[in-house]
Each structure stands twice: as C-alpha cells, then as structure tokens.
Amino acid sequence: MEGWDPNTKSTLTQIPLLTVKAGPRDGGAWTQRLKEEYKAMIAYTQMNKSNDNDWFRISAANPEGTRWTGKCWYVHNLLKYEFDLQFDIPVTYPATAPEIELPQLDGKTQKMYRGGKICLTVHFKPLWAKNCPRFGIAHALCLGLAPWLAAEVPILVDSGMIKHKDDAASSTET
C-alpha cells in the first residue's frame, strides 16, 4: 500500500479481508466464500453511503454467485454518467480475478477489451495475485473498477465518446 493516497488506504482498510479460498465449483466452501463477499460488499456500501461517496449498485445475477450485474456511475462536471456493470465470476476464483465489464463504453477507449471488458492487466492484476485470497468482489471495484472510471470517464466525455443522457435527449429532439 505504499505510494497510495491516503484516502485509498483508508477505503481499503475499511473493507474486510476474506478467509474462504473457494471458487464456483468448491460446493459448501463456495457458500461460505459468497456469505464473506457479501459482508464485504455490504461493508464497502455502507461506507461509500457514509461518506457521501455512493457509485454503484450491484447485486448477484443468479443464486450460485457466479453472474453479477447493477449499475455504476461517475460524476464529471456536476454531471453523473451511469452504466450497465456486469461480470462472471471465473471457474479459478479466486485465483483469478473477476473481468469488470461496460457493455455500453465496448470499443470507445483503448483501455478495454471486447466485450467491454476493462483493462485491469498493468496495475490491479498482480496486486490481486498478492492478495489471494483476502480480496474480493468489494476490493475489484474499490481498486480496479473505481480508478478506471477515474481515469478514462472525463477523457471520453471531452472527447465526445460519451454524452450525457440530457444532452443526448435534447439532440434528438431538435
């Protein structure tokens, strides 16, 4: 955690650290590891929440865990930019972290796949492959998707790639 904000630091210490190392196919141990992302994810909610930092809602897809999907949103000149969010939860979690996914931003900036599948390889990859299996779904948003929306939101939107939706209402009533 060295060279990190303080702020970050603070979030991350926040959000409790898991113990089950189980994935998708580990049966009873899988239940255990999903009871643990929920508390984690709960805890990281009522943080944002207090702190008046509230940017995304999530919940699971389906009862094994393994599909998630909500929304998440960014604030750009008093402007709040949402999106679809969504992602599987890989057969080798959590050895493998979970590919992040914004369908509606796929092929608008070079920092994502196909699919729309954020680019996490450079910074957050290895920071998960230290930390398995303590870190979470919680610390994938905290730490992988929360920067990116950081980073690359304000680039598309001054470049156009993106528009806000009352921009994009008033255009086509004209």
The other form holds:
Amino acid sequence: MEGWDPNTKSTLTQIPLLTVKAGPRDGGAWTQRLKEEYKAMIAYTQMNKSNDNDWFRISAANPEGTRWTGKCWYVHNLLKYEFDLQFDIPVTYPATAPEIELPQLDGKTQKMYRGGKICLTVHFKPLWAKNCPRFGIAHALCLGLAPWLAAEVPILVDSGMIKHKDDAASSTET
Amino acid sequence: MDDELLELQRQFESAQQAKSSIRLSERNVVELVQKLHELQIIDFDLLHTVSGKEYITPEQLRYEMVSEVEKLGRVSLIDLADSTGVDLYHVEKQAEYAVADNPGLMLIQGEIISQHYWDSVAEEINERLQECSQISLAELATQLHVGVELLTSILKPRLGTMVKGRLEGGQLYTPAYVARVSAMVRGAARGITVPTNLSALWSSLQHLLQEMDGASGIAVEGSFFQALFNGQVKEGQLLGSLRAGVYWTPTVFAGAQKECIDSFFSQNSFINYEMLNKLGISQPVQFLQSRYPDGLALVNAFAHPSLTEMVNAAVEDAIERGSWIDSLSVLPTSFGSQDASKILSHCQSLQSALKSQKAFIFGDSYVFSHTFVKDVYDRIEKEMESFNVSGSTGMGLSDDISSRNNDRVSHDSSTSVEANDSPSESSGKHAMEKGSRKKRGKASGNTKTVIVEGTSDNQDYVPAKSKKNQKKSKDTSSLHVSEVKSGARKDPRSQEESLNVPSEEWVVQQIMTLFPDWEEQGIDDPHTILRPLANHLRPMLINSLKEKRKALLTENADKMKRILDDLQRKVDEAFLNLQLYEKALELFDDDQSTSVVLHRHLLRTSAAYIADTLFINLDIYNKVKSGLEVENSQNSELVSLSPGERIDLAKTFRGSMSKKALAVAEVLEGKRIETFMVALRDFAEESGIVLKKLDKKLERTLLHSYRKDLMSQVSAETDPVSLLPKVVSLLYIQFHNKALQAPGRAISVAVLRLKDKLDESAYKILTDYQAATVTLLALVSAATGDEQDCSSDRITTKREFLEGLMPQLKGIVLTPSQP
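Could you output the structure for the form predicted in complex with the partner chain, given that the previous block was the form predicted on its own?
Shown next: the complete complex, the earlier chain at its head.
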C-alpha cells in the first residue's frame, strides 16, 4: 500500500469491500455487483461529507450502469477548480480497472493519455489486481483520481494551463 | 429494473446532494482570531494555552487561579501553570495581580498562600503544641517548607489567640511549660549557696528536662533559662548579684563570706590570702585593703597593725637584752620569712636600731642585736686565733687551714657532744645537717660558697676527716698511707680555689659549738639563722686571717724549696753511682745469665733506692705544697718501699706524672737497667728534677772516691762473708776501672773473670775463700732453727777458717794497689 499518503490509505480502508465478482455481461450477477458498488459509493460519499472533503458528483449515465458521468473539483488557494468526469466499465471488469477520463484537461498535461484518460501511478495496477473482486468504483476514485487531482491541479494552475472560471470570465471581459 | 438498485441509486443521489458538514481547520481558526484582533473586534488580551489549542482571557486565568488557591489554600505557581495549561510567565503575572487585588493572599517563594491556610496551620500547630508543650520553630518551618522568619511573622499575630503559647528563642512553649521551667530555674537558683557559673547550672537543668521529657524533649536553650532567671532576679524572687552576665553570687554566700573573714580577722588579727581564696575571693589583697584600710598587706597574709606592734615590742626587748630573736617565732605559723621581713620593715624600734647599727636582720626574719653579734665575732676570732697559734707551733708545718679547721671542728664538736651527753644522736645530726646544708647552699647558687665544689668532694670530705681523727689518736703507718692518699686526692681543687679561707660551714659550726643553746630554743634548723650570721661574720674573719696567711705562705715556700734541693742532691749522688755501676755491667754482657743476675741486683738496690727516694720526697713535696702536714720527712731516707707501696704512691701523683711514676715502678720489676734509666729520666723530667750525666772526669773522681771508700771498708771489714764482695769489687776497680755491684750469686762468675788478671797464688786464695764462703752460707741457711745442732759448730769452724783467710785476702787487694 506504499505510494499513497496516509490520508488516502486510511480513507481507502474505510470504504466497504465488494464481494461479487461479475462484469457487465454477467446479467443478474452484475446487478448484484452494481448494488454493492452503490453501497460502497454511498459509504465513501458520506465519509467525504462528514470530513468536509466532498470532491465529486457522479451518476450512472445508462440503466445498465456501464457508463458513468459527473463532476470533480479541487480547491487550490481558496479557489475551486471543477472538471467534467466520465468513464466506462470495461467488459473484463472487475479484473480490469475502469479508465477515468477528464476530457477538459485533454492535452493540457503530460500525465494523461489521449482522450483525457489519467495516468495512474505504477502502484495502482498491482494493488487493484491483488484486490480483484473486492475493489470497486469507489476504490478506483479514491486511489486513482483523488491523488491525481491533488498532484496535478496545483501544477496546472501555477503553469497557467488552467484558469479559474471567475478569472477566465474576467479575463474574457477585459 | 431492480427496486433495490433504484433505491440504492436514489440513496446515492441523496447522499451526494446532502450538505457536507463545514469544518474549519485550526489554522483557519487561528487566522480568524488574528483577523478579529486586527479588526478590533476583540479588543482585549487573549492568552493561549501551552498546547496552543485554546485561548483564554487573563480574567478567566486569574479566576481559575484564585479558585484553585481557595480550594487548596496553598498552591505553587508551577502547579498552577500545569493545571491551567498556561505559560508560567502569564501565571506569575496574573498571580501578582491576584495577590495585589486580594489581601487574603500572599505570594511567597513561588507559592500563593491564603490566610485560611495559615489559620489552619496555626490550628495544627496549636494542637501539636498542646500535645508536646514545646515545639521548635525551625522544625515547623522545615515541615511547612517555609522560612523561620516567615513562620514567626505568621505566628506572631496568632499567638495567644489561635496558638496558645509563648515564643522564646525560636521555640514555642505552652504557658504551663514556661511556668514549670521557671519554677525549676527558681528552685535551682535558690538552692545555690556558693558562687556559680550560671551556664553550668543551665546545662544541668537542660539535662534534667531532657530526662523528664524523654527522647521527644527538645533541647531548651540556655538563653531561655537566662531570660526567666533575669526576670526573677528583677522581680526580687532571687537574691544575689550577677557578674559578667553569668557569674551568680547569692546574697547568702556573700554574707557568709564577709562574716567568716570578719570573725577570723578580729580573732587572729591576721588572715591568710589562701583562706580568702578558699572562700572564693579571687583578689584578696584588694578586697582586704578596701575593707580594712589600716591593715598591712603582706606576701601570704594580711595583718592587723596590732601584730606589727607585737613584733615591734619583741624586737625591742631582744635588742635591749643584747640577744637575738626570730620574728617568725612571734608570728603565726602560717607566716613566711618574706612576711616577717615585711613586718619587720614596719617596726619603728627596729628601723631606728638598724639606722644606729644596733641591730642586724639576717635571713629575712632574724633580728640580732649588735652586742650579740659582736660577742659571737669576738669569740670565734679568739677561737680561730688560738687554734692558728697551736697549729703552727705544734706541728711545725704550715697546713691547709680549711682542713685543719675541719679537724678542729670535728674535734670540738665531739668534745661538746660529750659534754651534752647524747653523743651518737647529735653528732649524727650534725653530720646530716651539714650534708644537707651544703647541698642547699649549692642549689641556691650562693656565690660566696667557696669550699663546696661538687658532690664527689662533699662525699670524701667526711671520711677524710674521720681518718684524720683516728690518726690523731693512734699513728700507724698504714693509716698514714691512706691518709696521704685521701688528702692528695682531695687537695688539688680545694686548695687552689679556697685559698684557705674559713668556710661558711666552719663558721656555722663554730657558732654552734660556742653557743650550743640554739637547739634548745626550739629552732628546727639552726642553719637557717646561722648561715646568714656566718656570712656576716666571715668577711671579718677572713680579714683577720689574711695577715696570718701571708706569713704562712712564705714559710711554706721555704719548706718546699728545701725539700726540692735536698731531693736533687740525693738523686744526683745516687744517680751518678747508678751510672757508674751500670758501666761495670758491660763487662758481663757476653755472659747472659750473669748479666741478668747483675742487672736485677742493680735494679733491686741502687735503682730502687733512687726511685724510692724520688717517690717519697716528691710525695712529701706535694703534701707540703698543698699544705698537708708531714710528720717526719727525715725518716723517708731510710724507708724502702715494697713494689705494691711504690705503685700506690705512684698513683697518688697528678696526671702524666702518675703515669710516668707507674712506669718507673714497673720497670723496677724488670731485668734491664737501661729501661729503668729511660723511665727514670722521663719521670724526673716530668717532676722537675735534673739528672746529671756521667762524664769522664766525674767518673774518675767518683771511681777514685769509691775505691778509697772500698779500701777503707775492706781494711775495716771484720765479717768474713761481707768481705768477699767488697774485695771482688775492689779488684774490679783495680783491673777494669769499673765499679761492680755484684750479688752473692754473681760473685763466683766475677771471681772466675779475674783469673787471668791475678797471679796464681792470689787467685787461689780468692777461689778458696769464695768456696769457703759458699759452704758457710750453705750451712747457715741449712741450720736455721735448731742451734744446738752440730752444724753450728761447723759454722763456727768454717767462720774461723774464713777469718783466718781474711788477712790474705785483704792482702791481695791492698798490696797490689800500693805499687
């Protein structure tokens, strides 16, 4: 579990673990899995709220629950930077982790693949594989996106690649 | 679509929509508070805790501190800082404000203490005090961890109210205890009847208290006792006087002291300082002088004037009677001689008598009237004179006066002793006193002491005297020798240094014998008076002696010179003869045995004669020189000494002379005449006698006279035995020009040597005569004892035969000399 900061780790351990090993094509089993995904995400969200650390909104974009969209944000220097968030559940899920995309930041940073998929740390993949059926979407967000935002947003802001929306508005006005 | 899933979707949605609780970080809060400060919304001081997580206002802090103090009574600031969680600096600052605001609090050594605390402490102390009856403040202070001064200042206002007791010298006492101790002090002080150092008393009281209280008792300070004591003295409960703060003299004692002194002084009209010392008066003289201003302060005692008057009367009486008095005998026994002299100096009659030379004071306390002293002097002088006259005429020799005087003294004392008809006892006493007196005189370093030299002298003093006494009664030769010895040993020093002055002892003895009533007058040691008297008389006596001494000295010198001249003459003669005889011995050098015999003969006869003459005459000379009496110096010519006597005599000589004399005496027993000559020469040199050497001319004249002498002797000789050696000697002079002294044993050899010098017939006569003489002598020696024996007949016939031969023999000698 090395490679993450202590806060992340403690949070991660508090997210309920999943049991059903099923992909989107497994029918009833996937539904069961989806339920568990929801429970885990509810627990995570509540946890974030109680810690005043709410940082994303997410919802299933299709009834099967294979595509998810939403928003995520990060507060830097008392300014809130908000980005669109989207990802698909891969067919081989849960053996393969979902690839989280931030389309607004595509091309703005090196830590990103084509199409706005974020680059995860080298530790992510083995950890995910080791916890194969037990980790879900909530874990992916917690382990993948949260650290990425914390690392990249300040750099992007400082380098001027992204601007706060107020600033952008004011700059456009001026 | 599964309901449950929908439900979950809805739940998730709501969860996401729910308002997240707002949390401010500590940092934000701190910033907020700072902001509020900046904006002057908070316009008072804010303190924060040590942890930095809390803000507190100073008022709150003060309130918390005060409440803590109220609760505990006594809190240290450090504890407060801990309990409030605020920095010590602020706590201290607030503590100062709090104490300044609240008069019931005090800040002492980092502690805030309330008055309530002190009240409770005082109550505790009171409880304990009532239990123990006394507590030391230091102990309390250490228990409470406060200073003694603080505790004292706290307790002072509470004494008598909350603490029922008394504070004294760092101790707390209950009134009951104080009362008890003061009762003890009063009792002890009243019990004292003699002057006492109070600190000793206090220490004993302390001891007592400690015993009463057991181990728990705290040591009571002496100052506490002293304070109680002083109070009681002030109140008049104790009577007496206190000196130097600690020396207490009770009134009772002072009264008794005065009474005692008064009564003694009025009864005896004197008082000893020693007695006052016993009574505890350390400076008796000042005390008595202030008390009896008309008294007389002496060395050992203090006397009333009446005592002086008494002495004065006694002295006056003695002077008028022409007698003497020991003032000590009139005075009390405790008076010393110094006291007596002091009293005497206050006697008016005596002072006037002294001025007019009517009286003398000897040895501090003895007063002699002039008439008495005069009388004594006259009598002693007469005694000395008569004695001197008899000594110089009767003995015909000048003598050591001191020893003569001693003789005289012992003689006199023995006669007086006989008169006293208690001989042994008193004579023993005399001797004893004399000895002791001598030593004392020496110890006191009397410079006038002349005779007393050392203990060795003193010791043989008496025996010598006794021997002289014996000698006087019966004169024997052995005693003569021993007397000579002791005299010789004693004389050298006494003679040189005394110069024949009458010694103190002698004068004392004279006075004793002339006035034998000293002892009857109850004086233990008459010498104490007699010595000063003798000292007084001696210079006069010495003066009178001096003139006589001069005459004696000249006479003595003549005598010595005469003896020496005489001796020189005798020795010269004898020594020349000896040398002559010695030459003759050279003839026999080749014959060893005969030579030895001849040598020894010569040593026995002539040499021994010279040695003896020298010894005896030198001895006489020495004696005369030292003034000893010598009975008959003429006799000594005839005396011949035995080897033992010779050695004894030799030993009496002084120093190296004695050594040389011993050597002479020794070689006399030897075999060689040469060694004797050497020793004799040494000795003579030492003793100042000149030995003349024999020269040719002198030798010839001597030989001639000797020959003549022999010839006349031979012609006159009638005894056949003694004729032979003389004839042989004469023959030797005729043929060899040597004077031979041959003993009987050597005669035959001497005769044999003459063989070739004499003609046949003469030699024949000589040998026959010699043979006949030998047989005669043999017969004589064999016939000792019985005279009726036939041997006597044979002796007479032999003698007649020899007598018949005598003319022939004489003829041999006398005839050849004629041509």
